[in-house]
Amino acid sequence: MSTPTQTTPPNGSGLSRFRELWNDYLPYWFMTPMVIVMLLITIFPGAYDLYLSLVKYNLANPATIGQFNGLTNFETAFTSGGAVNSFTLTILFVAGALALETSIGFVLAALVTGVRSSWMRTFYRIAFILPMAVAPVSLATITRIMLNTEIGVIPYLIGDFTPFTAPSFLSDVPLLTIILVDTWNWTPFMFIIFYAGMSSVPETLLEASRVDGAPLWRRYLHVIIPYMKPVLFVAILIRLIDLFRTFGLVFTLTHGGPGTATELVSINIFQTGFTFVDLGGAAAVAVVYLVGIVALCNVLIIKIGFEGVWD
């Protein structure tokens, strides 16, 4: 019985040519899936959003859908669409929430780092992380009940145990309320990162500062914070980007109201696109918003990150 022998295709055949191409461009083949995914999830939606911003796309007027509209969508959004007010509110919201979450998270991390007992340190870590486990929409629903002027526990406690009269939080100070609620929800994120950063400071540096007689505030100012600069920068950058994307908490809590008092850009885009069915106008605001966030993040990374943190 004869043994079957493997035959190789002659030089120049289709299979041989395919193998040569495969081997010559092997690194590019491995990159192809990533490039396709990037095109599908970033480039294509961005390009389509830009297209929508330049054409008429109001579902209430289907006869004009697809007609080139130039920069009219941008002009309408920023003159009569409330986009300027939304951008202003978003900047106030992001600045307020980021400042509170960063400062409170850092203080909590410093306090827990200073606790000597290991089981107490574990208890505080778990207790401080718990708020982050609550979904923003669930948190907003619970908060609406707690802040209700008739049945809410917070107005009841303020009215009965303090000399002050509880305000109607969602009507009198709506922007401050959503800043405080977001701070309660996401300060644990900053706490976790800052705590990890403080725990990584070499003990030899801290011991040397103690030997030199540096008080605690000098140790933080000249040793711990400089050592943590990359950690601080990355945490603030991540939280900054996430704050710009805030939607569920605000929409569930106030729907952008009362009036337009909490109409952040994300709420403005949603209402323009899905309440007034003007997808072209919504796309125009979204394009400006995206370009602004990308530009801001790049400036921060280049000017503060590469020139101040990682230099």
Given for the second form:
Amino acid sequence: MSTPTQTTPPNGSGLSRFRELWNDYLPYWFMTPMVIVMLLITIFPGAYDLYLSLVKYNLANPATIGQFNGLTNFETAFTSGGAVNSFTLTILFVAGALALETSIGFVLAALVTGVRSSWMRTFYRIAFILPMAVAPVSLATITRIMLNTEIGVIPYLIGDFTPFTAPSFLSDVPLLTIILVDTWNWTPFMFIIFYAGMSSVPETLLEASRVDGAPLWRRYLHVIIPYMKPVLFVAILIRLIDLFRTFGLVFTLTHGGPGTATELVSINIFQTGFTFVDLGGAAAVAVVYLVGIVALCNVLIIKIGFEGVWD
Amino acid sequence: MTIQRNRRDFIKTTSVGLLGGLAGCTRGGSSDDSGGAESGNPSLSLNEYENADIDWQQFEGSSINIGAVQHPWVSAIEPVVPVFEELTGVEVNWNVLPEQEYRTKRLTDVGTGAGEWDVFFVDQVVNQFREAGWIQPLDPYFADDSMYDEDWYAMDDLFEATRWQAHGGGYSDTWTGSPITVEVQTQFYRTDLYEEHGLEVAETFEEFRSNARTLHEKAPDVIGTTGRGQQGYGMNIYVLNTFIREHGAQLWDDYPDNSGLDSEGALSAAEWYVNLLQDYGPGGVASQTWSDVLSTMQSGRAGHIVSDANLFWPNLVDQETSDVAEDIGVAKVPAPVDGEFAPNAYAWQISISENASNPEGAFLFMLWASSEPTNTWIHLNSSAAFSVRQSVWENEEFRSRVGENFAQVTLESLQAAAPDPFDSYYPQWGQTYSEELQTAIGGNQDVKEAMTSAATVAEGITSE
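Could you drop in the structure for the form predicted together with the partner chain? We only have the form predicted alone so far.
Then the entire complex follows, led off by the chain already shown.
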């Protein structure tokens, strides 16, 4: 019996070696385009931002550009640069707007889900998502006029149709005003996601709870909200991240004022970078902001997301 | 004061406000006062330029890129740009952007050395850009006999304030650019209400305050005055700087050590302006921008504007945009009894980028654009009213178009005006100064505290 001759691996042409390499690392090749894109749009700008934060980079003072500056940019930003005030205001703004948008969005979704006529449901759906179609800067421009104490519709309506005198919104209650305007603009986003989530709750579960005699509030508390947990979590997380990026609306409405009463971190960074042309100082605030947001989101995803929603 | 308004008034004023707010203005102008230049064949003759001892054709076949903000000057001059192209053989490419977008793009273009623009609009950042080496001095071009004819250009015809500003407001010995538009602080008032209440046009601060009080208290539906309270270095401090100068004080008594912001004159000026707005201004005056000021006056809700850009005039007297077009009067800004009339003038200039690929072509364009024939033509053939040349303001046809009184008030104001000294750190300390002033106007801080704080910050920044 002849023994089969052991074939030796082809002593390979370049093409076959490439094919072998391709097959061995196939999953990595598939990942490569995404890794390159990530490097270009995330890692590189982040690393460059970190570099800028550690050097002198004031465009008005070209002789010193690029000199290593240690942590001085951070120290300046958080002592005389108003960064502490900006971080505090941003947290208040994000917390206020997120709470309002989430609660109002949920209530609106619940109300529309309860409407029996499909025609009316469609009407409400369209009506409630319209504000989201308005660009923030356009909204801010129109809102400025609507809130004007002399020619604005809102002070007029409050003054003539209620027993109250309208405040000077942008001067007396600027932070509350930007929260309310953002709420008007972005509650539709929460509404539409919550509405989709509520519509996907199985009718059998609702039917069972009704047969068991559960009142409406119990159905929400024990059936609908638990079922919607992933939807709620994702919507809040997306909106949270987006709120931290708010710029155009506030910049157009108040320019960060009066004084620094609405100077969110995004506005502080813009002014430091584009008005004062101190890119090093702006980068320092941006680095802290980026790290803070990424850390917060990771904590939320790990602690609430994985342990509370998807476990 | 009780305010009574009916639904019709409300709809009307809101519409006016919307129009005014969305007009896309830049520091006092508006898109509405831009246009008007007839399309088709412009009647500007080449002969006007061929008389000059300048070799217009020496850069034939080249092109220049202009970075511009959306400003009435652009739409006023565009119809005759083909004349320049025919005269020189240089092709002109525009890159016109909204103001905020323009500022960002400008910074990245010059800061990174991209050099996409040969020539671009420059404002309060002139010294910041000059010291950073981003703009070229024009002196070598003026010294070139083939590019400049002193007799033809008539340099003295440019207002001194504009020439001064083109020298970095006094910080530069060389030309940093060519002025293309100028605006000056003027007073606006309601003639019908003045007649009704027997008021005289104010020349002094005391008279103005008295007039504002009278209208605030006696005229129904009208606040005494309106004015810029919003922060930003083109907002509240743009108005206040006139009053500081009229009080005998000045910004930067001694640069960079003494900002002058906490001087006696500056404090008096700030006290007067803040008290005026708080006592007779609109609610929420601290957040009033120039467009709010314009809209409020257009809608007939204010008796005065104590001091603002004369460029408001076309919008205020335009029947399409103003409810009180027939009843607007214009006068020189008031001054303290023991002070001097010294309004603040502001000019847009165009400068040549350090990285320009065709700086010579750009210079010829600047010369052509700011020359007397071009200025006269655009001011006679559009609704423009921002000429940097005295001859235009003295031109009978122009005066007839814009109104004799408006032309005379502007001319006299410009002749007495001075620009603000925008040093290289102005964007930075100016922002803080305006924030402090806004807080005082809003009543959340004492004026002296605000101005002292602004002075400390300004001197701290410049001494770094």
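Please read these numbers as outputs of a predicted model, since none were measured by experiment. The term rigid core refers to the maximal set of C-alpha atoms that superpose within 1.5 Å between the two forms. Residue numbers count along the first chain shown, from 1.
Asker: Relative to the superposed rigid core, does K303 relocate between these two forms - that is, does its Cα move 2 Å or more?
Answerer: Moves: no, less than 2 Å.
Asker: On a rigid core superposition, would V291 pass a 2 Å threshold for CA movement between these two forms?
Answerer: After core superposition, the C-alpha of V291 moves less than 2 Å between these two forms.
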